[in-house]
Amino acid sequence: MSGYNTIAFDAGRCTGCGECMDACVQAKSEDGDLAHSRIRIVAGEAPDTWELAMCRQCGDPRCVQECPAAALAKNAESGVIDWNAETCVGCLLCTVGCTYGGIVWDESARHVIKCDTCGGDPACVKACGEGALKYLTTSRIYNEFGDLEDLFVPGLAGCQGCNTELLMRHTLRRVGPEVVLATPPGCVPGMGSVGYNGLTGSKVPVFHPLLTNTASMLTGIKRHYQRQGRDIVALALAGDGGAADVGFQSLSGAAERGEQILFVVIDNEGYMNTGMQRSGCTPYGAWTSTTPVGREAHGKRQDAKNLPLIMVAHRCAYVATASTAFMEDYYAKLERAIEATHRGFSYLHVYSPCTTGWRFPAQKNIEVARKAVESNFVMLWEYTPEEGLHLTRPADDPRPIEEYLEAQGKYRHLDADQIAHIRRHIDENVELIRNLCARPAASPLPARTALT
């Protein structure tokens, strides 16, 4: 069984503006007539609020079903519903199986029409200038890594909701057997990677170094490894406190050493596993159990730390962030890391929302996470010595930040002044990176190496 792309729509940024439906004519027909649009922009129940009728090339297509001509079927390659106009009798019985009114009679025409989405480039997705309209690709992650092997036993504790272990399943899953695995104190040996009772919760090779030197233990285990002459990933899943605070001396050494390390930070904003407590890379105004919030304090006095950036000035292989609300992104980047240890040390910034420490309901995670790429507060990018650092998502018409800020109770007590501290502080690190970005990667300072 395949995974297939498809058109995703957002209701909340559709305006009702109809730029898809004239890109959909445009694209299907000669005569410029709405009529003739596959795509369909109506009025909701409520004011001002819009919906979407299109076919969504369901999994088990009632058209199909309800088609006696078997006109219609479940194209196996691209997911979508085909229509063949040789057998088809003109019914009408698909248009009354369909829910999603996605497929409708055309009368200029004399046939029923549908999406097809434009052979894998839709039109109405290109012309949408609210984002309200997306053409998801992720089904590649499905089809190239579904039947890999998960090096994670099931089974595996951790706080309902938390994406870490989403994190460690994948990570493990397409940088395969053949690694060796470090997970500092913190929530991914809390979760069970290092097992229980005498029995591992991997099934690779895992060790539990102190907080202050996983990167030195790696250094050790990849060159024991190289002297062997076998090839194996030298991993490491930390969290922020591991990695930005007491780890970073080890950190910092491996990465200005160039050691042949896939580093890989899983950034929850704190040390979640011991109580909550705040770490570097906390934001400002943020409550945590040692940033507390009452009539003299109110969360966190400082702006968080910039790690990402920090390991940018090490001249590190490969350096990027990512989020778990865009899975795609980090395999694309992920993939990029593992090629890149080969050269010298890379580095991946996960940002992962923590339903216990930053307060909010277990399903509403992955929304959390998407709101802080689309506010601006986290922000997708790249870096190599040869390439310099790019925007892998557009930072331009971010969401407003009080919709992240509203979205956790750690930043309910928050007033007027600390908002526009924090909306001033997002506004600074968009043009620093925009200014990074800028910069010609010409005669480029080379990548660190190792010694071996």
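What you are looking at is a predicted structure, and each value in this text was computed from that prediction instead of being measured. Positions refer to the first chain, counted from 1. Compared with the form predicted together with its partner chain:
In the two-part rigid description of the change between the two forms, residue 255 is assigned to the same part as residue 411.
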Second form
Amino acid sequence: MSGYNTIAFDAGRCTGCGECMDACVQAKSEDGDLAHSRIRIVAGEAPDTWELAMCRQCGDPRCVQECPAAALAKNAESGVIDWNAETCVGCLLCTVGCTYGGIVWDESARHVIKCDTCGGDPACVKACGEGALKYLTTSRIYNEFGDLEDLFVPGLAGCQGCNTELLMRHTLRRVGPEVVLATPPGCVPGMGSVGYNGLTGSKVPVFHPLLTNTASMLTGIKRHYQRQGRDIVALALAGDGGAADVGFQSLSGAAERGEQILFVVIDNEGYMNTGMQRSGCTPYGAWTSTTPVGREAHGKRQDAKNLPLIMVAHRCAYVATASTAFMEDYYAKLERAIEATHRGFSYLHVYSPCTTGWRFPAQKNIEVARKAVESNFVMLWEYTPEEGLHLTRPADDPRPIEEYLEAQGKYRHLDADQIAHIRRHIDENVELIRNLCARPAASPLPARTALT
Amino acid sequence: MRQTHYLIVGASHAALSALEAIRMADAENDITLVCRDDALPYSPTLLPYVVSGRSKAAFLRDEAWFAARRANYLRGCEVARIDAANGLARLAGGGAIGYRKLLVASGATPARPAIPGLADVRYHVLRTMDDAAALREALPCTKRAVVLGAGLIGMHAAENLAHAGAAVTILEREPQVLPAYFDATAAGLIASAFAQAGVEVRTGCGVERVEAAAGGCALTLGDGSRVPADLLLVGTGVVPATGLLEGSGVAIDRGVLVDDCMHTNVANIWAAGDVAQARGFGTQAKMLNGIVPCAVEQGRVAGMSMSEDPGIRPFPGGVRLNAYTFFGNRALSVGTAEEGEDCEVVTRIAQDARRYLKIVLRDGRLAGIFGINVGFDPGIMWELILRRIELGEAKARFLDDPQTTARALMSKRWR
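Cool, the form predicted alone is there; where's the form predicted together with its partner chain?
Time for the whole complex; same chain goes first.
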């Protein structure tokens, strides 16, 4: 089964102007009567709220199963539920099957009507000036990644709701089999990347360096293959603790020398697999097992260090931040990061919420990750020496930080002063990043390259 | 002897829906469908349109569809008896198929009312493609037709016969047409549309006996009057096709008794669709509910149960619903028209009497909605009932404009 493009509706942005319905009847009918519209915006329960009835192009469509005349079918190519005017008998059973009001009787046309996404170029989306309707094409990426070989064994053992498995599998699928993988101590090997009982956890060469020497060992391996004339990716899937604290010396050294390594840090803001100790990436105020909450202590007393900005200061060939809530953004950055390893050190910093250590329900992972980005708690950007730094998903109208903090148990104890501190820290960080976004140097030096 | 992991007896909506559900959870084990007709699967619901010529015997699925799901489709294969003790389906033509898990989705057969003389005259029923072909063939030479029973099949067939130019009389024992789906007012509107088209509708009218007569037969009614017919169509409902389960140990009332997972009392036998008797929504009583939407839902539940799909959501209970078109009009029926003391009922009827709307609320929730030539989305209404959604502040708006208000409720709650 493949993923399909889809029309998405954001009720929060809809103003009820009706331009989408006008555009639909212009595209789909002779007389322009609104009764022919395949998209129907209706007034919501609260004043000035708007809701939508239209075909969802279901993956398991009940209209198709209920049609006695085989006049409806899901198109395997486009994903659209196609309606066949020739075989339809007008019995209306499809309208009984659809719980979305997606297929309805058109009295003047004398047949049922439904959205066909205008063959992949929906008129309603183009007419929406508010951004309430979007035509999502992200499924293309999932199809592409689905076709790539999965290089980890089945059944990695992550905590419930953890997105690290998704990151591991998809990163390695895209990097491909010509790789040597380092997974230093942390959640990634904890989930089984290095294997159990003498069997490896991946189909590619994988090793388990010390926390301290990941980048050094990858340096040696990469240089060995370079001398052999073989193009491999030297890849690290590391945690934030290993990268920002105890492993930082070798990381910084490799970046300084411009080693051709792809170093991916999965940042869950602490040493989560060993019992949730604080790391240099643990934010101010957060509870961890070593920054407890009691009469005296109220979570971590220091702000997190901004490791990706420190990597920018190394003038790596490529540095970017990403989030598991915005995989499309991550995939684009992964492409550029792989490509940049031909020029120098490539660094990806992925913010990945931890259901266990951050204290929130397993099903809320993506929501927490999204709120972090939408509140500017973390910012998504990329940097190259040539293009400078720019935001890839700016939060122009950020959510209140409370929405992000309240979604997690590790911030439950925060008092007003602590929240004010976090807010000040975010404002400061936003200003710093915005200033860095200004403009790259007029004639940048090339990225650092290792002497091999 | 053929052995299969899953055996599905039947090949219509419930059977096909079960097959898809099984393949969602079990990509490996053998699935075999057996269909009594020597044809690709079709829907009995389509047959009136085959009679009228609007549909060219459209089949629900083709061979490629079965092949893509790695399912064996055996056509012209009738199961005579289920040997539950040995896990065998004994075939009418000899031989047997061994199964691990069995779904009985054998549908229903036309009810043959115990009217003296009926068995001795030639009459039509409409349940199979052969029935439809025979009726279609008879249309051009029919002058005087009698349709026994004003259910959906009878009404559809009467309309077909009227279009073909025959003089048609509908005889219904109950005091109104379509008693299972509409109240007396709506039924009156539907009956008047038939009357305007020249069809005689006689309700509250039992048949005493039937005799052969020149060119056909003659019916003697309860009031003593005689109605001649050169074509007699019996559409007095259907009875679940449970014959194959006789002696199998499977509990049968009017249909095959099933729980909310479509499981019968025998460990490896399930039933779904018109043959099954499952719990009604909001009651513990088990009901027959021979409609396509219910068959699809029951088939899905049965398939998930058989393949041990952990995502199974049990059958929520049968709701009466239907969509019916007649002489260019549309009638929709969702839920119960029963008006208890705790009910609030709103009825609207348009001046020209072509439009009718009735809404039944219970405890501030939708219990039933019925309309003729009124726009609302029956699927959304069905879901509002199943989810027991309290209308709350939206109640006044709902009664005023059920279509728009229900769409807003849907979009907010299960978008």
